[in-house]
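Taking the form predicted alone, here's one chain by itself in structure tokens.
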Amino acid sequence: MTLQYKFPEGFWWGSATSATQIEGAANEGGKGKNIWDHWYEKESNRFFENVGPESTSDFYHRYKEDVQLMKQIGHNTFRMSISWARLIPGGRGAVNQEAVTFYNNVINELLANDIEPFVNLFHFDMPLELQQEGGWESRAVVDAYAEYAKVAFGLFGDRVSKWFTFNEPIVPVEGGYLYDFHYPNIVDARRAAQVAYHTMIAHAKAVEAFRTFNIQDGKIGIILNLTPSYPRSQNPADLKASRIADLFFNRSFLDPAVLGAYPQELINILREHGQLPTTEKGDSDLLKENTADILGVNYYQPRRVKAKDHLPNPYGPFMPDWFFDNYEMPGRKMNPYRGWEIYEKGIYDIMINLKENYGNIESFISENGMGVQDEERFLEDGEIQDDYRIDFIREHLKWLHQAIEEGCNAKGYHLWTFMDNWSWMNAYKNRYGFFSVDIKTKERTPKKSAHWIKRVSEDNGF
């Protein structure tokens, strides 16, 4: 069999997940509370079918079985996150030895099965006590994060060489401070800008700390959900709308993380509308000197925008949406279950942009995937026939392959996610995994896509 799409030697095949979404054991093992535990206690009605983060997919107790399954389907890499509230309950001070044992066991189990762990430090899960101090609005919380990062590097850096500071840092900004889909449910763009800015300062401080540790082959980066902003037309008004959407949702993190500075046009817009964050002396040097070594790219869907149809309400709160409207392109291809457009070429456009404008930084697809509701509909002979997921992955991989052929520095592909996991407000509504999880029994069962990815990974192509 000749492979039409062959990937470079050593290509990273794997999947990604996060602590709060799979570990469970929310009140076990000495773990402190995070904002999700708290919000669920307060307003469980806001979570799909009232399902909270207490037990999720129970990775805490089943990690050995799960790592075996990863190995069986050809994973050579796996991205996980550390729960800050588990490692350092309350976010500051004493390290929880039960958590150290757990993460050591997981890392060692992965390595014993020839799976390289990629470790991310923060995935939307602020310790509750630190959120009560103001979360990322607070400079003191930034310093606490830098200390937490040092603890993690010291504990696990002898075996983990690839580290990430944040996953999708724009999401807590949008969810928590603009559009009310994450705790603390604030709608205030100036505070949103402060949260975004402090997140980048926290990132730079962690990078700076990382470089003082002598981690063999050590690389540190950040994981950004890059969503190309496509204009409705080449009309100057539509082009401007797409450029500003790109500034707010992509370049607000991509530029400081990779280039070490913010785009001037974004600064000008925020200044003009009185939304600039508070900064400190030395911050710009800190950002400039501590750029990412590696970039994880999460890509699910494109953003299509057009010039505003109506002027924004002058009495309403400032929003990025003052500068553009979302545009539904006629005839677009859809994932009907999630309401998201499927546009595989977006993955190529992102990579070309990184090559042309961001020094061709070493990168990989750190998340890509397809959420589908009620997957039991596709059950045949005990196996979910998720051909739609196989098609989705294959068509994205073709475009990623094209980008690599054209010289893009893309090193791997991770699906979101290994097994169905709990997804914030959506809980278990949409399933993304190679393995299905029975919420009651926690039993894992491979889907058709699990057998497919095993072959792709073993052949290093298809």
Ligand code: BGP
Contents of the next structure:
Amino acid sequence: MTLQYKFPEGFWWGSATSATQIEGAANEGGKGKNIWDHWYEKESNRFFENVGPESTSDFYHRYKEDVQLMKQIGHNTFRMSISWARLIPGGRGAVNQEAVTFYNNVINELLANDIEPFVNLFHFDMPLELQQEGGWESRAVVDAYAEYAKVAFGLFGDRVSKWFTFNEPIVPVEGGYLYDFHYPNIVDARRAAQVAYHTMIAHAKAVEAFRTFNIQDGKIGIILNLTPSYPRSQNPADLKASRIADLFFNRSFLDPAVLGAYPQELINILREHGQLPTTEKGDSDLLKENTADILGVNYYQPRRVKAKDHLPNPYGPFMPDWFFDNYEMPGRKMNPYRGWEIYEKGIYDIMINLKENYGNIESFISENGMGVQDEERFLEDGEIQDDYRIDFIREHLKWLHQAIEEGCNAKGYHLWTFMDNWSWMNAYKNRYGFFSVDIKTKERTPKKSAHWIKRVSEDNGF
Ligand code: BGP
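What would you give as the form predicted in complex with the ligand, now that the form predicted alone is on the page?
All chains and molecules follow, beginning with the one already shown.
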């Protein structure tokens, strides 16, 4: 059979997930509390249908079965995260041996089934005690994170070679400090900038520590949600709006992580508006000397922007949105459930940008996927016929393939996600998995896309 889209030898086929979203066992195995456990206790009404993080998809007890399912659908790689609050309850000090056993078991099970684990250290889940100390606003928390990273490299680095410091570090900044969709629900751009900055310092410290560990074939990177900012038009005012949106939402992390320095224009804007974070001597060298080896790219949707229609309210809090309005392009293709535009070519544009402006750093699609509500509508003979998801993946893969043909250094594609999981405020509203999960019985059932991806992974193309 000749394939129209053949991927390079050794291409990484798999999926991604995070600890809080699948493990469950939130109060078992000696795990400490994180901000999600706490926020849910305080305000369960903010979570879809009041479903919290306590049991989620029960990976903690079912990882063996899940690894078998991954193998069945052709995964050769899988990205997971370690729960900091599980490994080191409270965030500092003694390591929880039950957690070590659990993560060892998961890693060993993956390896025994020829699935390479990619391990991420932080996926939105700050230990509660450290949040109460100020979270990422606190430099002491940055140091605690660096210690945690060392513990993880030491415990698992003999078997795990691909490490990631953070998943989408801008999301806790946006959610927790600008737009009120994560705990601690603060609206304050100056504090947001401090959180963003300290996250990058924490990243660089973890990279610096990683270099001392001599991990075989070891690579360390970061996972960023890159959302290309497309201007409404070529009008200079629209172009400027898109450039500034790009500075705030992409380059704020991409530049320091890959190039080792912040864009001067972003610094100028923050300075002009009195929003610059506090820095320490030596920070800029730390960033410069500890850039990422590998970049995970999460891509779901583009950002479309235009020049502002109205002046910002001078009495309102400073916001990145003082410089642009979001633009609803007529005729855009939407995923109406998640409310996100679908624009497959975005994946290509991101890769070309990495090639041209970021030294063609080794990268991969670390998340891409389509969340759909009430998927039982599509049940036939006991399986969800998710043709829309197959289309979604296929069309994105075509553009990724094109980028690779043009010399982009993209090594793999991970779907968000392996099985339906718990999502932050949306809980189980939108389903993303190759496998559906019955949230009462926790039973896993393949969807049509599971059979499809099995063939694609095994053929290394389609
Ligand atoms: C990314 C996160 C994931 C995941 C995904 C889907 O931003 O890294 O944790 O949740 O988006 O988004 P959502 O769950 O909000 O629908």
